[in-house]
Every structure is written in C-alpha cells, then in structure tokens.
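There is one chain below, alone, in structure tokens, taken in the form predicted alone.
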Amino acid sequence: MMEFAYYPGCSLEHTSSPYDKSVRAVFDKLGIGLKEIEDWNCCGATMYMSVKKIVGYSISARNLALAQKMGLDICAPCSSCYTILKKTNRHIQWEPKERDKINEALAAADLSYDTEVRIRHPLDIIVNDIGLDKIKNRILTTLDGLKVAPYYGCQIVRPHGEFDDVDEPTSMDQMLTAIGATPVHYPYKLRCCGGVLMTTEEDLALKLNHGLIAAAVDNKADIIATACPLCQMNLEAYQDKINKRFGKKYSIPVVYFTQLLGVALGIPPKDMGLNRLIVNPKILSGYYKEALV
C-alpha cells in the first residue's frame, strides 16, 4: 500500500480542522497510507525565517529528519507548510555549510538529516500517483451541474512548478471534471489572498479577497475550492466585512478540493467537517441524502 508520513501542521490541527478530516478520510478511502510523524514541530512558517534563517530552517529541519527516520516522503496538506518544507529541503542540498550548522542543532536531539525526503502535495499525490482514472472508477455520487472555481493560491505551484504547470495549473480542474463537476474560467486561481495579512493591514486583504470571491461569481461559480487552509479562513470567515467594506451581498461556500473529492467518493458529510464550515455549503445536500447542517 502506498504510504506517506503525514505531516498535518498547526493549522490542520486546529482552525482548519475540515481540511484535516476530508484529507484523512479521502486518503483512506482510495487505500493511501497516513502515518502521522510523531511529535512533528510547527514548519517555522514565515515568522522564524524573518528572525534567524538558520534556526527557522533547523526548525523546519528537524520534521524531515523525523520523516526520514519513518522512511517515508512527507505528505503536507499545507500550502504553507508545504513550501517551508520543500524550501529548507532544497537549502539543505545547496548549502553545504548551512548544512552543517542544521545538523549541528538536530544532533541536540539526537538527530540527523542527510537524504532527501520528498515533500508532497495532496493533489499532487490525488491526481497523479493515484490517478483519474482509479478515481473514476471509485465516484459513488457525481457531482453533476456543479460550477467550481479551482483557487490553488500563490504557493503549491510557485517559484518551480513541481507538479503543476507555474502559471496555468490544471491539477484540480482535472480531479474536478473527473468528478463531474464543472471548473468555471478563475483567472484568478493564483492570486495572492493576503495571507496574515488581515492581521496587520486589513483593509488590503479585504480588497485582495473581493477580487477572489468577484470572480468567482462573475463566472457563475457556485463554490470555491481552495488547497490552502489560510485562503479558505479569508475566502470565508470575512465575507461579512467585505460585503460591508464593498457593497456586496456574497455568500458563497469555501470549500477544500479534498471535500469535493469526498463527496464524489461516498463520505459523510461530518467525516470531512462539512457541518464546520462558516458559510453552509448546502448546494451539496443535493448529492447526499442529508441536509448539511
């Protein structure tokens, strides 16, 4: 059986709760192995970096040493965590003396890192490990009539474009046609959404986040699917405050791709964490036989 090192990161263990659930659920259903590392650390995110580069990447460090202990590639559903991992994994291989110095703060723990651990995707794994077609060959319920903008925000596919193309991915719009559902034109299916931004200059990201959910419905979206745990709280817990900012009268679900692809695939609703989100996305009660409450 396929298998990975799961790395959830601080915001799957909390906040983003849904995206953990639908992960976990999703990845057992197609026969994928989760093995949670076991005491994992926060990735360091951006904080740690703008401090000291070295101690965010032996932070950051000591995760891959664990998931080499496992023996296995790290799966992070992140997008943050995510690019945190692949970029010290790459500082690791480029930088012999930084390289040093990491192992010299690992080996404090009793630890080491000195091969590469693959950092991987969920839809990267979904789409192209799995594949569309066992994941055609799984659907239960298709999600027909269903109008979905694909957001994969600024950072799984950026600066190198691993498993999707940099400036047009296409990852998610396949997974969603393979599910029935219909990806809408999203030219902005890359924008930035501020990030913590709207934590510290609010008013940007309430006009970063307009432009988002605008274009979404400009294009008859019903849904939003995102892969970001941040972009889907600013996507959704602020619509309120944009509507207010702007005028605007949105209230559009924010979904994860993964609750999408579990929906396709039979999973209860309360299994991906439907029922937590802000914005009811009761457009999907229409594939099950329960109201999503």
Given for the second form:
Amino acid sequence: MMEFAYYPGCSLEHTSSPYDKSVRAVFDKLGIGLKEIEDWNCCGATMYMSVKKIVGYSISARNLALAQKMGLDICAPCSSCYTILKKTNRHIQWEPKERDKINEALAAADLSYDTEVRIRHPLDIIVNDIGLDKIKNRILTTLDGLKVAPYYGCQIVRPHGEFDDVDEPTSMDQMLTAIGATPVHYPYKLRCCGGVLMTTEEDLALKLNHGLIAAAVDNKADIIATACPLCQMNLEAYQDKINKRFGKKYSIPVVYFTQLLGVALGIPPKDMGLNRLIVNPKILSGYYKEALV
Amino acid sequence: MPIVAESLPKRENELREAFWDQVSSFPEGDKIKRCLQCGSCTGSCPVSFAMDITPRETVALFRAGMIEEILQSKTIWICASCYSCTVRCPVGIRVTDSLYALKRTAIDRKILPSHFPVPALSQAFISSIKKYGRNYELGLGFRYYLRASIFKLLSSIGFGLKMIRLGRLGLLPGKIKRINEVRAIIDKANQMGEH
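Having seen the form predicted alone, could you now give me the structure of the form predicted together with its partner chain?
Every chain and every other molecule in the complex is listed next, the one we just looked at coming first.
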C-alpha cells in the first residue's frame, strides 16, 4: 500500500478543517495510507523563515527529521507548508555548512536529518501516483455540467515547479475533467490572493481577491476550486467585504479540490466538511444525493 | 565582490555589508549582481502597484548606494511571497529570497517603516511558535489587531464568532507535547546568529 507521513499544518487544524477532513477521506477511499507525523510543529511559514532564517529552517527541519524516522515521504496539503518544507530540504542540500548548522540545532532535541524525505502535495499524488485512469474507475458520480474555476494559487507550483508547469499548470484541470466537471477558462489560476496581506493590508488584499472572483464569475464558473488554506479563506470568508467595498453581489462557493473529488467518489458531504463552509455549495447537493443512493 | 565603496557613508557601507552577508546565505543569492533592470519582477508582481519602491527599483536604489531608503520602505513587508518574480527573472535572481534578506537586515538593524504594523505580526507569530509549537490563529489575530487597530479588532468579532460556529477557529491554543524540543532547537539556532 502507498503510504505517506501526513503533515496537516496549523491551518488544517482549524480554519481549514474542511481541507483536512476531505484529504483524509479521499485518501482513505483511494486506499492510500496517511500516517500523521506524531507531535509535528509549525513549519515556520514564510513569516518565520523570512525574518529568522536558520531558526525558521531548523524548526521546519524537526518535522522532516520526524518523517525520516518514519521512513516515509511527506504529504503536505497546505501550499505554504509544502513550499516551506521543500525550501528547507533544498537549503539543507545546498551547502554542507548550512546542513551542519541545522543539524546542530536539531541535536539539541536529539534529532538529525539528512535530506531523505520528499515533500509531496496531494494534488501531485492524486494525479501522478494514483493516476487519473484509476480515479475514473473509482468514481460513483460524474460531476456533469459543473463549471469549475481551477485556482492553483502561488506556492503549489512556484518557485519549484516540481510536478507542474510554473506558468500553465494543468493537473487540477485534468483531475476535474476526469471526474466529469468542466474546468472553465481561468486566466487568474496562478494569480496571488495576497495570503496574509488580508490581515496586514486589507484594502490591497480585497482588491486582489475581487479580481480573482470577478474572473471566475465572468468566465461562468459555478464554483472555485482551491488547493491552499489561505486562498480558500481569502476568497470565501471575505466575499461579504468584497461585495460591500466594490458594490457587488457575489456568492460563489469556494471549495477544496479534494472536496470535489470526494463528491465524485461518493463520500458523504459531512465527512469532508462541506457543511463547514461559509458560502453554502448548494450546487453540489444534486451530485451527492445521487452518490448516496 | 565590491563590498565597500569609500565614496559612501560609513553607515551605508555597514548596511551593505550586512545585506551581502545575508545574500550569500541562501542558494543563488549572489545572482542579484546580474540584474539587467528589465522590470520583469515589477511587471509580474501582483502587488507592485501598492509598493512605495518597486522590486526593480530596490536593485537600482541599492546600486545607487541608498540601501537605507529600501529598508525603510513598505515594499519588503508588502511582498506576499507569490514567487512570480522569481520564476520570471531572466537571469535567475531569487527575488523573493532577496527581499527576505532585506527584511532580515532591516530587523537586525532595527530600521523599520514608521507607524507600520506588519513587522509586529512577524514578532507575534514567532512568540506563538515558541510558546505552543503551532500557530494559535485566534491569539495571533488578537495580539496583532490589538497593536495595529482596535477598530479592526472590534469589527472582526462577528467574523470570529461565525468561524467558531463553523468549527473553524480553535478557542484554545493547541500546545504540542514535546514543546521543549522546539524551544531547544530555537535557542540553539538563535545562538548561531541571524543567518
């Protein structure tokens, strides 16, 4: 059985619990093991690494060291954790001196790390390891007629571009097509949502997210699919503010790509946190009723 | 490497040296010397319209011996880390990482834009990790808004309650079991200096 060390990350514990639930449910359904890294800590996020480099990398590396002990590669659904953990790996490989420094810090906790763990995003695992042919054989409901804006966000392909093109990624589009949905033309699929700027520079972030929603609606999308907790939160939770600020009446559901896959696989909506969204994805109800029969 | 220029003031030279130090501490950091001033970074940046100094201008100003202006700008704190500039740069400059290097230089030298709360968020985040090992979202938001804007804090209450009702905001911080390990790592790494 295919198995990964699961690194949920802080957002998936709370604000993005629907992402956590749906990743676990989908992987379980597809027979892929997810063993949560016991006692994992925050990856440090951009905020730590950008202001305190070696400290940031060292706490990030604790998670890598724990996964190395498990003898498994990591599955990290949060795009930010995914990029940070990959950057940590890259940094340790780059310079023996830096590897030594980080290992010296890890030694304070009786840990060590020698870059044997690969960091994988669930989208990569689903499309490239499981494969879309297998997915097609497992689906109970095709999402016929559902028009989806595939929003990749930034850090899933940038800066590393390990499993998809940095300018024109297609893996999510392919997955959506495989489950019968229609990915709409979405020129902003890689445009930044502003991430944490929603907290620090709200006006600016509202502008960015207004553009992202408008592009999805203008291209006739019923729903936006995301692969990152920050993107989902900004696009969903701030729609009210965007409407007020720009005089609009948007009410477009913003889901995780794993929730759409789960609907197609016949997973009950509550098991994927579809009841925990702010903008109710009513349009999906037709599809999961069918799946539950 | 032309680190010190005699024609520049002492303080500028010190800051430049600190910056070069930072730049040499991550992969391909020194590629910044190859900048063509083509503007691909600024053109691909989704937030450059809101910056006081654009990404391209930071390199131009640095070359002109005006690093202090860069450190005082909001630019390095507005960067959302989308890495568009990094994948677009025709000469392979790690633009995002270079902005981080400027950030670290700014914090290290305590040269920060005035009346600007963003560095406070970074500090609040760091202390949350040291305390709990994980990011305590509610506490972080509270501490940040308390410092940045009471008005925003009050206007976020409704939103917070909605998220709690949906089971998407933890009321209490979740502390990891072996927090001592994280603290030991942080302390040890801190002893090694800023980079």
